[in-house]
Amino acid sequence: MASNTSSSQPRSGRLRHVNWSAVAMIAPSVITLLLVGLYPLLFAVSLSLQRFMLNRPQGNGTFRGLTNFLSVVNDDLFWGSLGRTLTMMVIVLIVQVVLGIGIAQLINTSRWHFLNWLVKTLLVVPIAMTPAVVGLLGVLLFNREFGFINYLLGQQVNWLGDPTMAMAAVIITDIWQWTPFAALVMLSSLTTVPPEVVEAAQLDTKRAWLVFRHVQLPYLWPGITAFLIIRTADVLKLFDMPFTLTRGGPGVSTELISLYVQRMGFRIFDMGVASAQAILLLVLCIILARSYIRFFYRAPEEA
């Protein structure tokens, strides 16, 4: 008896030392982070099982359970805008990916410092820019009269107006805006690989390839899996910049999966399917963020 009571002596003790000061401080921002992440969550799954027309309220709110998710899986639309999304999202993706490493190699082995500062400046600029001003300096660009593309080209190719050319607008587009991310995210992983294993290398063998192979790249894994786990969140969101520039045409040939679930809520009004879409959306980002992190994220001692 005696033993119990001394164990539970500890625990209260514990209670009362609780730093509330401590605990006051987080509060807000947890309840900010709460609010503005888990609610519209929760506000989303509830609309995603019931009816919900903006233009005819007259029965919103009626339970219709997986109803929504069945329209939306029987919906050719839905799943012709989610394989133009995944096509752009491994090209735009692979091609970042190359550029990127390219990039950072050849930053991270010049020995001209003013240079590399002034190309590390230069690489946050198309960054910093926001989606609907790269998707409005796009329509200069791409112009089929004065764009800036067809006079290196030396001819007028109809870049926004057909299907093929303009979906290849979109993807150069966004290789143009988010390589130089790529191309960071690569160099801060460069900057963790010991200089005296990368000289120890290099005296083994002259092949820049072997050195690359197995001395670089396992300390370049874990920013490849950050990068295509933030990129692929965003090219399922993308919307500003193919909305500016294309307006998902012609046609739907540009009409991404974010532009389409727009459509179907704020055109067509019918946020309950529009919900589910978003909702599916969210489940295979989360798929592909654990795919990418379960086959490609190592340590660099387990490479």
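Numbering follows the first chain given and starts at 1. Because the structure is predicted, anything quoted here is derived from the model rather than measured. In this text, the rigid core denotes the largest set of C-alpha atoms whose superposition between the two forms falls within 1.5 Å. What changes on going to the form predicted together with its partner chain:
- Shown in the overlay between the two forms, fitted on the rigid core, is a CA shift at I31 of 2 Å or greater.
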Second form
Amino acid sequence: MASNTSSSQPRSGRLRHVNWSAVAMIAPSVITLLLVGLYPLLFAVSLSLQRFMLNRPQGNGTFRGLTNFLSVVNDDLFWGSLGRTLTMMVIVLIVQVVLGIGIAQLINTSRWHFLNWLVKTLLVVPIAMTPAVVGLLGVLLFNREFGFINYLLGQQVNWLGDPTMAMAAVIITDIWQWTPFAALVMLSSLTTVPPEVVEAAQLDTKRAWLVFRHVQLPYLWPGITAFLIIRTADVLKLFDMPFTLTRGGPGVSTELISLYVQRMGFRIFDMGVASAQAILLLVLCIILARSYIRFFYRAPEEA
Amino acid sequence: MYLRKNRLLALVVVTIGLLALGTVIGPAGAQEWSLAEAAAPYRGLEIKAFFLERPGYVAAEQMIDQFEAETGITVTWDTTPYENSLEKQTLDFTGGTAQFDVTLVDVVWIGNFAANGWIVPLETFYNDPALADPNLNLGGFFPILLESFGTWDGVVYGLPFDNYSGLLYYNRCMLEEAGFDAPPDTWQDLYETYGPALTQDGKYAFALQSKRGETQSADSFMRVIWPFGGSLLNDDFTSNLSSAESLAGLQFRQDLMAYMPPDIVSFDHDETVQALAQGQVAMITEWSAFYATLSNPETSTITDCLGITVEPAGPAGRKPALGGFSLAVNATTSPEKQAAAWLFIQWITSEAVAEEYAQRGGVSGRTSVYSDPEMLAQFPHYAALAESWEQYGNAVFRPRFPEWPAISDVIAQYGTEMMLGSISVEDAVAQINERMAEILTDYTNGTLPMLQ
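Given the form predicted on its own above, produce the structure of the same protein in the form predicted together with its partner chain.
Okay, now the whole complex, with that chain kicking things off.
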């Protein structure tokens, strides 16, 4: 009895020290976040453990344990589409970061203020475009007979009818749309580099690469890490653009993992297996994000 | 007392007489059925229809004002790309959200929607004298259309609304320049005679839309199986793709690719129609709905050279593609909205407005439109269309059970890989067979009735 009393007193004391007005202000955001973020996740986890066929509802809700996960793990098409997605991810992330840094450097060192403003404004245009529309534009641009890209090249490249070239078309389109985002992120990081440090370094060496490597790059790592995390999640769920551009074909040559999950969920209508695939993707995404932070992120002082 | 008895007798006689008169007047009253009176209980309701971005739907949208003025029922619509329409409607049904009162049923969705109880049997409405137009005349639809788009397991669920048959569209001028005064009558002619003569100088004899998706499975793969005597399934729902006839059809497609554009596996309907419209290819087999695009000088450069006929025949005869949509009533919406939805469906598919619907760009399923000499003169493709539906219709051109989307996806994948030559016809068929057997297990083990 005595112990109960003594233990309840500190708790009520703690409660008295809670800043309830702060809790009241934060609570709506937290509750909304839980509803919007956590509820769908828990629902997906729940579905992944059940039989849930949209087109054959009889028997839905039957607990299947890890059967759905096992069928995903044993599915060659799943691993094939995941492999394609990861390959594309590595290519586009490297190209976008390199090009983004290059564009940011050009803007940062340019003395043409109006031109800088114009370029920064134009960079937003591809990012703001709806991905499905980008895919539809790609259909026109990559058309073998009438496409603008083949017109520029002066030859009839079979972009969308050849498996390798179709994947190249998807990659090029993604690079076109998202390199500006990389450039804007890198530009914002470059503006945090103290000009006097750069000037001091330039007195020490004339080699721009050394100045970039030892002075500017440390300031870019946080931006690069953020970009990698955002775009990794983005590529893993990239759907609209490849769907409208190639619909995953020819064959499965451009079937990225999000297209395959969508196919499982809304063509085969097996929401249980589709949810299991989505959960596995989420785990992969978290692992990659943590790896980026572990290996790439450096505060400028640490670097 | 006597007088009282007489009065009572007179009253009984008059009452019986009035009742008798009532029974005589009754049927005459039914014949005076009017849409406005039938819709009176639902005046002020708003119903929503599921539409696509195709000419038939634009035609219906232009006519909705008339229905609204006569009934007081407001009809709104949601236009969705075809590729998303099954997903969107399925989520509406399973979520019970009843966003759409008038649902759109593709020929290959009827089994899915009906077997799951997502759409209402139309006998509920056409057996109700208050709702049934005496001129409904279900027999006035082409039987093949009502059977394939609207009927499942002997029950009518939808009325044919947007109706297609595969037709052979050709550039008459290109054919004449190559020395042909008529289009090919058989697939073999097309391959052996027309193909080599018309494939030159960057132009191609033929284009068969084969992009991955329903275009590959329905428009390309299935199109070459039937004319060669093949089919997708045997009666016991095992695969028939390994039969000599089915393989011959698929191998024929491989051979015919020599006379098609090299990027044919990226051709959807638009690319195929444009290839003919811009003079890139001489012939295509496409849906009747694309007549509007090919005959319009704003979207086609070959309007003066456009020729249309039935699809070529194969060794097993003429087996053109069959497709289209019926309109049905969503079972998850309220009874009042169901009745209002029925009145709209009954009206927009009626014989009374069929010609106007056709004039505005729709393709009616009513036989009366195709027997009108004025309509036949105005729409040159109508004769071939009616011939295809009357003589060569194949209700199971594609199976209509709920598993078709899953099978279609498998075919779409291996079908395009087969065309690219990355897998042989035989190996691709073996892969499809294996996956199709898994998908159809519940049928072959007797759990589900074998309906397609």
